[in-house]
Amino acid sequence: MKKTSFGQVLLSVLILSACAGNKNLPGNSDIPELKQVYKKDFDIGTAINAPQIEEKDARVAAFIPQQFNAVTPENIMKAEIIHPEWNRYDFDLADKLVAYAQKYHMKLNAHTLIWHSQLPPFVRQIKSADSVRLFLNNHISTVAGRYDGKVYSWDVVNEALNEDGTMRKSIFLNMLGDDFVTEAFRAAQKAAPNTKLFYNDYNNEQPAKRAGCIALIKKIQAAGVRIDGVGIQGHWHLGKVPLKDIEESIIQYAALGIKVDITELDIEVLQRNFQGAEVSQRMKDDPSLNPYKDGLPDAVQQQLASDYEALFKLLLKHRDKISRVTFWGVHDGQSWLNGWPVRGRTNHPLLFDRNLKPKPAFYKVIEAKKSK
């Protein structure tokens, strides 16, 4: 008879802890809750979409709340949606996402007030400073302070960095300058006295990066302003997951006195060495552009689970640091990387399938809290 480790007991017995709660929902009712399994580390959350947050899909609006304890709005909280012209906003599927954060006693983190992408078209056309400071601090009173007390935490200021960590150019700097960033801070700290507020950034666990990242916080600490934590993205690449980076980015991060968050996490499986629009012609012809259309080998799963394991392993080594890890997107369908930077691709990054059914990498992350 085979013997059975103490880990192997230790896993079922959390598996079986976090099945619990399932049994009368519809869907994956019998794989464990991951908010479960981690409810004493981290929140776990997810970004959904606008049919997502209308609960148009019965089996997905099931899975969604026992799967995750905290949301991020994809699309629906940026600019060029909630704020389409200057003197009008449109709050109309925020306001139907925080009804759904309170329904399901989820965190809502807010994703995001102060971004150079997703614009409203008339923002580009502002061509005077002090209209764009006027957009900046208007646009934030009126949504951060319309949603204060009813969303967990905000993406106050999102990517104002290059990856050598000097500040990107945008309208913003180049209207207002270097300090348009600890503006947004003071800003948002007026308006949402009771909301978390963090700087968000990809990449920003390279060393080039990580310390532009650093510099900008302690100049918005120097300034008197509140900010509560940092988002690293998270979006990395089979195998090359930068373990030793993001542990030291974590360590120096908190080290500032603030939270650090995974935000948007994703692990493509595919290349991304190429142009896009080249790529998505010669597709039509060449299948090997486009490898995993009809699913993953078992040797990219074992990889990507691999992979999973791993981060999970160092996130709860450092979880007295660490406040939210989120899933950029529910499951590989929803997922972003399937039309980027190649539109047509089809990508394989999240713990679960287009069928909401669990990969090896879901399994492995449960199973990193038997050493924990």
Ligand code: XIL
The other form holds:
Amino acid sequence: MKKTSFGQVLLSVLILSACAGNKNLPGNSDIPELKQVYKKDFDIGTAINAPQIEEKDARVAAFIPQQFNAVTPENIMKAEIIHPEWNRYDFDLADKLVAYAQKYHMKLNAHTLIWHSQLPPFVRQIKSADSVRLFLNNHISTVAGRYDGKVYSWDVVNEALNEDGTMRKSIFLNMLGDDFVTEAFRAAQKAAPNTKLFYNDYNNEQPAKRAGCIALIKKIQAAGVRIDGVGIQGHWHLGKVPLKDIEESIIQYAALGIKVDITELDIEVLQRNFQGAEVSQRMKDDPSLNPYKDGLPDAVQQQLASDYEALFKLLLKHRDKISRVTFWGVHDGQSWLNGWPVRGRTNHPLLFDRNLKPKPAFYKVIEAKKSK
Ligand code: XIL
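Could the form predicted in complex with the ligand be shown next, to go alongside the form predicted alone?
To see the whole picture, the full complex is given below, headed by that same chain.
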């Protein structure tokens, strides 16, 4: 007979007690809750979109607050939506999101104030540094000011760096120079004294970009301006999650006296080594470019599970430096990776499949707690 180990018994107890709270909810009540299992370690968040904020689908609506205790708006707080014209703001969905987070006692990690992408058209037409500066300050004081005390954190600046650690070209860099990041944090500190302020980027666990990111954070600190944390987005790839770089980064960033969060986690299972437009054309004749249309083969599913397991074991080891881990989407069907960088593919980067069924990766993330 198979012997039951102490670890397995402990896991069963953990799973049973995590299930106990949600018996009568219509979401997916017979599985453990990530937010409960990781309660003592860090928050578990998800990005949500407009229909999810408005709770259009009852099953998804019940599921989200069962599993997650933090939310990030996938798009609706970006400048192009919340600030469409110089003198016009549209707070409709953002206000609904605040009410949503309050209703379910979730932390709201707001995203994002200053970013080169998803800008409203009027910003791209600005021709003078003074006007860019005016936009930056007005936008931050109006948006971050309105939600101070209502959101837990803001990604004040998103993706300001190149892969080699230099500053990325953008209307902000071109018009205001390197200091625009410090200026943005200064404005956010003034407008939102009760909100945690984060710098957020992707690949900033890689050594060169990390060095640039550390220099940027030190510059903000040297100016006497508050920064509370750094977000490592965590858009990683199957079989290639850079655990060593992630660990080194958590340690080095934390040494600056700030929190290190994983803010947009997903693990891509499809190939990326080609241009979007080119492959969209080729995909029509070559189905091998979209190989997992009908589901993930076992071997890939297992690899995804062990990638997530190793990652969460590492994050648990450094839980004192991490305040939350947020997935970029609730389930595979919602992931932006179905449409980027190539439209119309079927991706499987998250813990829950298109029917909200937990994948093997989900159970490995639950099990990762076993040894901790
Ligand atoms: C993505 C959204 O998921 C998509 O729906 C949108 O079309 C484009 O932006 N880094 C970020 C996020 O900081 O805001 C991006 O979100 C994904 C990459």
